[in-house]
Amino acid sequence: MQQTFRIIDEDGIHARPATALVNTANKFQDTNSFAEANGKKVTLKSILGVLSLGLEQGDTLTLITEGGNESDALTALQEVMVNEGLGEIHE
């Protein structure tokens, strides 16, 4: 499953929100979670991976979940993106 977002936070995805995404992804041990942006795909279970995307305001980010609880994991990650004011759903 996947969902694409447009980054709206003026600081982009920096350490604090990256940590929130990684912590959420790690709650779902039987699900692989990835972030994809600018042609690069990284695991969402590594803060360095997320930060390496260098996401800035206006960029698009696709969150991808695969495995046992992919639906619940994507919902939880989507809530972090929206509730933390990081991004909005991009159709």
Contents of the next structure:
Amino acid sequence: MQQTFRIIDEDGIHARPATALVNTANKFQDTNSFAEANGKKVTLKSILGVLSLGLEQGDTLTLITEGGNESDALTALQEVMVNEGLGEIHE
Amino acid sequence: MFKGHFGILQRVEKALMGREEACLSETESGFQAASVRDLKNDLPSNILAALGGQPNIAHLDACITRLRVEVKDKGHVDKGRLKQLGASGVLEVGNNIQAIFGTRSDTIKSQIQDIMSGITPTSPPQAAAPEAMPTAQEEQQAGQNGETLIMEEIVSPVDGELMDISRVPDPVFAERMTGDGFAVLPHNGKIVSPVNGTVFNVFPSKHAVGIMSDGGKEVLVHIGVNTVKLKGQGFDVLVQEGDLVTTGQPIMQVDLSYVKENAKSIISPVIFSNLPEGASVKLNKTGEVKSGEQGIITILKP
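What would you give as the form predicted together with its partner chain, now that the form predicted on its own is on the page?
All chains and molecules follow, beginning with the one already shown.
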């Protein structure tokens, strides 16, 4: 399952929000989670990986969950994006 | 040893058994020197040849994960061949070559020294031949996956004050949410790499650099707190993604007075974001440290 977001945080995705996303993804042990942006796809298990996407305000980011509790995982990640003011759903 | 390290242990055991069998058959067929090896296929001989041979070696050394050689003519060094032989990366600075062979680098150095002294190289009895040990890539992958903890050099990235990570005025770092680590208060704007590794990413706002160490550790060097807000002003990054870096090598130059004026704090966390579950960082001292100073912290195994 996947959902695409537009980054609205003026600081892009830096250490704080990246940590929140990775820690949330890791709560869902049975689910593989990925972040894809600018043609690059990284695992959501690695903070350095997420940060290496170099996301800035206005960029689009797709969060992908596969297997296990993929639906709950995606919902949780979506909540992080919205609650942290990181991004909004991009249609 | 380490959880999940069985594959590597099995290979080491096999290599040791193989050598014992070879010794037995040699003594059966009459008296022979303890380890007559086919030097043509030996890793250390081949590495020496790729470095341009004995006449090209000015000085030979090693750190934990890298063979470090000063050569007389770098034109005689075959970097491609070194990589074929197992170097995961080769860094060239003038006539100084660093080849990343992983933790077997020191054994390889000793064996090359033996060859250059005309001694038939032997491995210490309890160790395996370097050919049977994990490659630098395998070690780094195992480290990255949290399967193992490679003990490698970690040095102070600044002249300044070393302190506990809990002193960083940002809970994301202070509460170790991003991982365990340490903090420094820089006294000047020169920031150097705390590890031997590869630059993984440079933040767009230039206030932080992510480095993948030779041993597979993700190291985040983050200058100040909330410094993303400065949008790059006051930061000059000296490396780019993919660059091989060495402990003590300058990676960033910071306009410290500008950052002090415009950011919440210049206390800077250095975080290891992928340590194995249960591993932790212990400070070996606090207070004054010099850029490049060794032994400042110990990473404790789970």
